[in-house]
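The chain below stands alone and is given as structure tokens, in the form predicted on its own.
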Amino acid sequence: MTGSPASTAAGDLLADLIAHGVRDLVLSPGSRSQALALAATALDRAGLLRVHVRVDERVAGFTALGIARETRVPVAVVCTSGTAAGNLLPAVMEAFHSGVPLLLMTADRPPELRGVGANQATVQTGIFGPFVRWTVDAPVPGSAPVPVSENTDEMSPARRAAGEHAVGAPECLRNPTAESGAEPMAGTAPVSDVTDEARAAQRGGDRHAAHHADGLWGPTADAATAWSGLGVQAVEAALGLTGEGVPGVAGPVHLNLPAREPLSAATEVTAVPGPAPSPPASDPLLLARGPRTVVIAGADAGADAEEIAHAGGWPLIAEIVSGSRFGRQLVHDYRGLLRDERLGGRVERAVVFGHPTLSREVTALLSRRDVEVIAVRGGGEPLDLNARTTAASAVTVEAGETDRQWLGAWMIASQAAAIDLSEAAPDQDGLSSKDPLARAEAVRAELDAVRRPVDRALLADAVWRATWPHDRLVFGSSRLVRVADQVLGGKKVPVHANRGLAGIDGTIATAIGIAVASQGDGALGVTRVLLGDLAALHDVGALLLPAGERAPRIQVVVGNDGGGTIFDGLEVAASAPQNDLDRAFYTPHAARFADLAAAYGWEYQRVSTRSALDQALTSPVTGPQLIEVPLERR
């Protein structure tokens, strides 16, 4: 024990996630979060858990994001309390839609300073509503609490709120729901203030909670704080082995962390490593072989889908975010293909991995009452467009030969549609003819070649093409991931994408925090992000990274084409006055990548041409870089 009860549960927390398989923990700096950084730091030097500090609490939640995608093991967050907390939820929802598992750990007033204006001090126990599989309001570590009042005339809603986990509530108090006979909100585990013997009961009886025999809970009682065992519960949640949402999806869990004062004290920290729980075993659903079938990859597919079209010969529609275009049974121009009757028309079942997003010929597609969808399930919310969709832990295909004819169709279709961008060879000939009008033709040529100006689908290329396994591949939701979803081929490297909710928000944070994490252990490769500007600028407190952390080795890829120009191709460009179009959706800007790059510490370049793109590209990537390319607007 030391002279910070606080200090000692949070020693205590984080050791247990150090001993479910946490590695890294993304801090946001705050006064009443101390005691959990100062552990965390503390077991950072030990070389025990990777920590990773951001100012903005925002960029903070969108990096662990960015580090649990890349790892797909849960990653913690830790921040003070008030509008701290607040600041996390778009990576909360983000999470939650793409089943990624985080570990969300504010820091809080103790219940008595809850609702009475309290400096700091506002409701965060259900904050993150339903984008959450499990939450708890910890106990405080430490001393009695003060008591409640019971006169609730006298009580603002806020104490009211905060007086259920408090002593000396009344019933009505301490659980609100008891006299309106109303369910306790979804995922909710309150944790009451009380003493050791009724919270030694309570973890008899909790649903949530581990059993002291299980040894989850300390060696002894005596040994046991505030927070034991909330890691294990938390990480179990994470990665959708309990909690409440779809089962075996991963997602956030909230641990609500009050203390009281001193917050924090000298104390020493110790933590084993462990692995973290892994997932049981599920029996896959049979695909049996009759029906037409087409599979769809959808974001975070990954290989799975791949491998599925493989086995039962069927063709592979996937989007650039899916991490599954490659392979022999790849679908160019899917778009086309399912307008095509002889085609599209024709299907009768569809298997889709991941979250399909990026066009309205996959959602028409999966909407048709007449088409037999079958779901793995990857998100939060399960996929269900036509209202009959079978969801699925996972699939095989049966034994049986492969419908050739109706793979055939779709191969020969997706071979006439496939794009090539590459550039025509030099013309050796002429380049080397006796000639001098030939000769000078095809040194011309050459130089057109050079200084071809480059677009967006020339921009989504070079990009491509500069990316292999070894390298991540990061797509903001801009105009740009659409272009390259409709020119590019196929090609067997790790993409990743916030399409969930297909926000603008977080991209830059995210790819930090997945370049972060792929380049852990001295690994290779480089983290490549392609976004417009506006994503860019949105993000753009995520070039902030701290001097005494390893910069990662990262190109911010920019398209800046003035404005928000993905508007200029849907509906309301057709319907709105032009001025109140650009005002109000197009959003023009001057924006200064240079400066902003200079401010930040970043390496900067500015290219315009396909030859002086490809070099920036493909130089050696020793930081962070941001390349700025500017496009037309239309």
Ligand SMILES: Cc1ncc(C[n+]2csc(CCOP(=O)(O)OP(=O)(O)O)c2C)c(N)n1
Contents of the next structure:
Amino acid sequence: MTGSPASTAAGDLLADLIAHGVRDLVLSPGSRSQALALAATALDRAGLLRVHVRVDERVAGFTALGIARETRVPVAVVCTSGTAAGNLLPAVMEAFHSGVPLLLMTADRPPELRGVGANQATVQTGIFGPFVRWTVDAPVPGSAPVPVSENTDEMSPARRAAGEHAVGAPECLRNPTAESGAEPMAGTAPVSDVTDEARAAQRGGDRHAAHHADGLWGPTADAATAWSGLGVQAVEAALGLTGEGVPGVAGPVHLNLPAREPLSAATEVTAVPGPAPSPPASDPLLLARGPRTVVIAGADAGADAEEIAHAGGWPLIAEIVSGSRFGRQLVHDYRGLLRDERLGGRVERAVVFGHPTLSREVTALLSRRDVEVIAVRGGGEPLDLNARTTAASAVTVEAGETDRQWLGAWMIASQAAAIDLSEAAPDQDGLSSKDPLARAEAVRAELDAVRRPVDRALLADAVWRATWPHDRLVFGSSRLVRVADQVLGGKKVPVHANRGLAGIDGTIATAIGIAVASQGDGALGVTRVLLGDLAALHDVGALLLPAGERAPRIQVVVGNDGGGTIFDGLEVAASAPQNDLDRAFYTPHAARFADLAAAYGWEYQRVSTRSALDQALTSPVTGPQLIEVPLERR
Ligand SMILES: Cc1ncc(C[n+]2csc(CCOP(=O)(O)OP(=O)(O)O)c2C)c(N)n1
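Please move on to the form predicted in complex with the ligand, as the form predicted on its own is already shown.
Below, the chain from earlier opens the complete complex, with every other chain and molecule after it.
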């Protein structure tokens, strides 16, 4: 027991998390979360936890999302009360929809200081709504020096809402006295024992009682264990073993952690690292070979999609963000082939991995009632565009013969449609010709090629070519991801993208999280993120990295076309007034990326030719770099 029950409980909780596989915690500064923050930094010093500090909670949330995307292990996020907690919501929504395990640990005021106008106090229970698999409003560590009565009439609407949202907590946690058998504390503590906050609470004593009578609150019987046991429950729910939502699908969970003063005190913390619980093995669905089948790999499909396509002898339609865009059965220009009546028109069955979002053609196929769709979904909501999709946790293929005619037709069409973006080989004969005119011509052609301005396809291709299996590639939700999806060929490299909700927010923070997680323990590799200028500006706060932490090897490659050109492709763009379109959609800006990079201490390069781009992408990377590539609007 220390001078602060909050510190004891924080140490317990973090030790519990570490014992169940958690290794990373992203922390934003705040006084209410001080017990958790100091326990975390102490565990970091002891080598038991990696703490990543981010000032902006939205950035912190997406950084955690990036780390968890890469490690597939729940990552904790700690922040203070109030708007700090609200800033986590975008990352929570994305994590829910893409099945990424996060542990949101929001510090809070004790119940008696909620709904009474106390500073930095709001309704935090239930704040993440349907986007968490499990949520608990934890008991306040230590005993409560506040009066308790049975008056239930004065509960504020906000508190009622809070109570309604406090789902999923076992009875012993919602009312800790239930299990211990301890009597609820009644009466008023001696004034000498109470803090300013508690005195304020005494003034609002009936409201506190309202909580208690509601079954949500009560003094803790044992201050040292107020939060113990919550860690393992949180990890299990985040990994999809328990909690609401699709069983087996990972996602965020919320621990709302109230504390009374003293909010922290010097405390010894220790932990014994253990493994994360593994989900029970699921029975795979056996796929018969019969129907004419395609395998569709959407975001986060992973290598399984390629394996099944290979095993079944089926064409593989793999989005650029799938992580399965490789292998002999990969279909080039899948949009065109899906539109072809002899190919897409004859599909009888689609086996889907991940979350396809990048083409109308795939959406159209999966919406067809005459196509049997089997969806192996890794995260978020189950896919069911045709209202008769079968969900499967895994699939396997029955032994037998490949339908060579079906596969062959796709492969021939695919080969014919493949796009070759490679530079024409230099004219060696011309370059070594004795004829000065021929030589000059060859040199000029060579220079033209080197000075060729970069367009979107060349940019996507250059980044793709520069990326290898030990690297990571992250796509933002700008137009560039669609161009990349249309033009790039197969390559087995790890790819990430926040396609759960396809937001343009948090891309740089996510990529930094991925970089940090993939570059530990001397691992090689660079993380590259390819995004548009608006997406980059949206997350510019993520460039702020703490001085004391190892700098990630990251290249943020910004295709700068002066605004959001993705909207130039909207149908309405043909008829609406150009000025209105520019103002409301394109949103032109004159932000200077060079100055932004300088302000945040990032290396900066502006490259506009193919050769300069190749050079920038393949030069050694030792820290964070911003590479700006000017692009034509059209
Ligand atoms: C958080 C969020 N806000 C708004 C959008 C809508 N949106 C989609 S793309 C886009 C503009 C992207 O511009 P940029 O990153 O410059 O890429 P470009 O379109 O020029 O390729 C916007 C605002 C979104 N997806 N997410």
